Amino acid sequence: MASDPDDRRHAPATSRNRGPILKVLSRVLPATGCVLEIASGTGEHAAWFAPRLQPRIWQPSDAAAEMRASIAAHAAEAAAPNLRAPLALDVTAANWPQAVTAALDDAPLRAIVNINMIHISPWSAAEGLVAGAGQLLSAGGVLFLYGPFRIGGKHTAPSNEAFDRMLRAQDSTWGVRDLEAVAALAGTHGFALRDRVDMPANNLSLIFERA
């Protein structure tokens, strides 16, 4: 995987949340097959998770070319045999599931992981993500979402409320999502909320399973 180390980007939160997230993923992901990570960002999670989740195949992706360059650079440093080159994927594009199917024709897709995306993107991104996951995953497939959520229309901490205000000030289509709205959206595409795990820094891990 050719890359330039200078392309590596870093997200400070990654080193803080990767351990707790890995603990949940190790428990809830199917034991084999391919895991597609949507919006892999810097690629630091992919490079750290992949060698620790073998024999599962880890397939990172991102819509932004500069992030895919960062993913490739981190992956080259990790040198994990089960970590694939990043895919160019935009979940708001209607044909993104077909691009995944073409790329993974030799590996059964068992799970989709999305970390810290749906609150810093329009609701249409959540809709596209879940709709595509419904097309790609068969019965027993796992959709894992991580980030801050409101419960019963209320923030779970003052820091999340302040974060929500900051996000909406940057873009009115962004914001901390209601867990119930996300679960309802997932339900329309064949997913049931199997588990909810409280995480550090007032985040949640949501584990959906395809019926």
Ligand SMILES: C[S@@+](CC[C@H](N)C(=O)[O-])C[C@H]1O[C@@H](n2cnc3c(N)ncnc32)[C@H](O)[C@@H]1O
Given for the second form:
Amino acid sequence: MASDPDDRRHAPATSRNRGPILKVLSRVLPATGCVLEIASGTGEHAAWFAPRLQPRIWQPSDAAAEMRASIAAHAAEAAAPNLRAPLALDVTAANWPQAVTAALDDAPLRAIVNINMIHISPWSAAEGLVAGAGQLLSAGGVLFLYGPFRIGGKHTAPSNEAFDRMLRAQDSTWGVRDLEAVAALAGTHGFALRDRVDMPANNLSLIFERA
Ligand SMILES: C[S@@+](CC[C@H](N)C(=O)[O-])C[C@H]1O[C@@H](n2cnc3c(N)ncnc32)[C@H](O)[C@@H]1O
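How about the form predicted together with the ligand, since we already have the form predicted on its own?
Once more the chain from above appears, this time first in line as the rest of the complex follows.
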């Protein structure tokens, strides 16, 4: 796919959180197979993770066309042989798992990674993500979520509370999610919460495994 370097977008947080996230991914992702990244955003994570997580195949995606252009531009620069072209993928669409299966061809999908999306989208996006992941992953498959979460009905830091207020003011359907609600949702689609890792800047990595 031809790509224009000028399409590259930058999210400063990615260069701060990518090291700590990579450390967790290296430990929890299955050693081989394909990793589907949902909501890859600028594509900076994909371009940085893919060469460091070989031989896994990294499949980025995003719902927004301008983000997919950015992903493609960063991927062209990274030139990692295991990094695929971005998929157009909206997890609120009913048929997104079928589109993934068709695009992956025979590559075995072993994990789904989603970073900083479910609080910056309606709850229906979390529902669509987890339901589709439950259809796509087989036993032992990993669903990795990263972002801020409330625990026991409380924010884990004043900065997260302020961030939550800001998100909800911007869009009343957005907001920092409750860890327990996400775990319960995941449970209804066959996932168990296997691990929870405290991350810098009051974020969490949640590692779910498909039963
Ligand atoms: C805050 S950005 C995070 C991007 C990237 N993961 C990161 O950490 O920099 C949220 C991304 O979620 C994408 N997104 C929002 N709703 C989505 C949906 N329903 N399906 C797929 N992607 C979605 C947006 O287009 C955006 O790129």
